[in-house]
Amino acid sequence: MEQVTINLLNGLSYGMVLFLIASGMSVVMGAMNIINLAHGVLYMVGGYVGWTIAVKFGAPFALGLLTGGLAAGFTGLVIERGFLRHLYKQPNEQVLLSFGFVYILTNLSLWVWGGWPRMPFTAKVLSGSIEILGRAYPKARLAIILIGVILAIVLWWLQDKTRVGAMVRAGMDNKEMTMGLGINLERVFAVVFFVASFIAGLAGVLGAQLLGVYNALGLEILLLALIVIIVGGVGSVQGALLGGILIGVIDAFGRALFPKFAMFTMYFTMIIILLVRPSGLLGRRA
């Protein structure tokens, strides 16, 4: 029983990181029809900046979390305002441009931080472990689950219960009609893109407690985010949450039960979802 509980908690903590990186990308794809493949590298930027503040400068972990999110947020805003907003309804150009930023930001990080990976880091209060069913379990993983749940509730409230969320949903359904009603979707979408990038940066710092930070992380986390979006569905915070938790738990139990085939479990899940429900578990049907 304790082994099942530990694997479940491992899956939930990993799944929450996947949810945070996928939620913003999913909403941007659904609301703005923008395929931003640079979203994964924004996660990496947040992780590096958070490490610099919290480890190199010795500042509180919370400050590293905030600055990592802001660094990714403003970087994403520059990409959207300067480039992507001019490529509406041009998916091929969006893919090429955003993927180009993956290489640009990866090489900039290599120049600034070097090629050595940064080891996992966390707040002093979250270092160590607590006992769960007679087993020691890291406090940092429990904190990730708690923060992920809080942010999921906040994002759900913003999406479904606020005026800005209603504007975003309206823009998802009919951008031209929404703009005809006098709503400045350009401004709304800029805010959405900033928030999505900010959350990616937060996820980068939180995820660094599990994975550390290294140069190849941008591409690796992008692939995982795309899997979560395919499983959960595009344009939905709830879909990203369900997809992230499902992939995280399946990966954790796969590593425990089928270590030789663990890397295939999430891809197998994605294939099954594509066959059964191509729009994702909670995605909108085309």
Given for the second form:
Amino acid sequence: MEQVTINLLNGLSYGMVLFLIASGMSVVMGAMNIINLAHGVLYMVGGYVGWTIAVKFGAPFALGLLTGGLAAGFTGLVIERGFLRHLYKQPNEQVLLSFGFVYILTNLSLWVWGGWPRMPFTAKVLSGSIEILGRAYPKARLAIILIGVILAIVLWWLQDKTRVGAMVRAGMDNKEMTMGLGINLERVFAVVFFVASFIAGLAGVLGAQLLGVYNALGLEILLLALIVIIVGGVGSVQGALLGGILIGVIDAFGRALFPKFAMFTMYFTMIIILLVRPSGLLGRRA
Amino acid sequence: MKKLILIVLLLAILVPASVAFGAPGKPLKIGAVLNFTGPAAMLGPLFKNGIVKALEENNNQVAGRPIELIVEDGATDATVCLEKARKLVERDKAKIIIGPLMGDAHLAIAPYMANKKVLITTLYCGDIKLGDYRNWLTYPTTLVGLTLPLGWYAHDSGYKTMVMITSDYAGGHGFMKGVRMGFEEKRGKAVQEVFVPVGTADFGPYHSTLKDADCVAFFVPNTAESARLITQYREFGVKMPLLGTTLAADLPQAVMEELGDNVIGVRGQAAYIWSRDDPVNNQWVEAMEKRFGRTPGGLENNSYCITSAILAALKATGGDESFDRLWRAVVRVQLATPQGPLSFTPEGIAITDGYIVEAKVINGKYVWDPIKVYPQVLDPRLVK
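The form predicted together with its partner chain is what I need now, so please give it after the form predicted alone.
Below is the whole assembly, all chains and molecules, this chain first.
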């Protein structure tokens, strides 16, 4: 029983990190039709900036979270305003350009932070473990689950219950009609891109509690984000949440029960979902 | 006639002058394939420092021939390593190549290098099969030879049972095979072997399924994974003693400081320790700190020792880099190195000391403190 609980918690904490990285990317793909492969390196930028603030300068972890999110948000905004907005409806060019940013930002991080990985870090109050069913469990992981749930609610509220969210959803369904109603969709999209990048940066700092930060992270995390989006479906926060949790939990149990096949469990899940529901579990159908 | 006398006079002046100033021989090219980009990008500069230091100690020449070092970026990619090695051989005409690092690159390059009769080296161990080619210098030893002492040490510490966490790729299997061989040779028993994929982000699920044993031994392939494994091992409150492999190379001092108390008490195998008190080592560490402004680690040591061995062989051949003469000379090299005494088997596999270290704080610094030495370790399969 305690092993099931521990692995469920492991899956949930890992799944929340996956949800946060995938949610922004999914909404950008769904709302703006932009395939931003630089989303993974925005996660990495957030992690590095958060590390600099919280570990190098010894500032509170919460400040590291905020600055990590802002750094990624503004970097994303520069990419969107400076480059990607000229490439709407040109998916091949978007892929090439955003993948170029993967290399640029990875090498910039190598130059700024060096090649040695930065160790997992967390707030002082979150370091150490608490006992769950007689076994030690890291407090930082429980915090990740809690923060993930709060952010999921906020993002869902933003998407489904606010005027901006309604504009984004309208733009997803019919861009021309929405613009015809006098909505400055370009500005809305810039805000969406900033928020998505901000969340990626935030996830970078939160995820650093588990993974640390290193300069290959951008590509590694991108692959995971794409799997979550495929499973959960493009364009919805709920889909990213479901996909993240599903992949996280399956991965945790796969590693615990079938360690030799751990590499394949999440890919196997993705294949099954693709066969049964090609648009993902909660994807918006065309 | 006057012209002839003039020529003779000119020659009389020029020839002794050239002899007096030591006319340089044809440059001797040494190639190196190191990683400056990709996941192992941080390792390339360190390996390069070791090579540069060894060359500088010889004034960048050997037997009157100036040495030209040509460094290529292998990008932590076997295909790129092969391309760069081919470039070094075919365009630059290098007959000696240092590196690459990764085992998959060794396998990709080996047949080509054997065909071209190029002397080539590993940078951090290699599979025993490289010895079959008889053109590879495998330093500091084979994968198995490197970690064998950890198995012996586990037994010597009174442990009877062991859980093994092994990174699931050829190198990982090789390293942990050494631990198992050493432990089982002394009648220890491995009760569980957990294979984890390369690049594992979350070790939590594995830690929660470990069986009870006297100790846990592990190999994961890089700094980020080693650090995560140790941190998460502590977070999950696993109490069994943790024994690691390739520790000093994967977790240098700066990384240990970030790991903090989590790393204290971890013991394991290390190929080189900068803090080992030995006159040759002390002098080298001081010289490296002066030259590069940082305390050297196992990576600098490896490339330094390999380069020093090649230079010693070149001195023995009088600067002749033709393969057959150079190979015969290099496997006979015996050196006192910062790592300890160095010699080679006829297959080109280095025989070096094996160290066991423990993470401690000494004088306010996190260090790998050498606690046991297993002298001149040889892969037992070579003895047979």
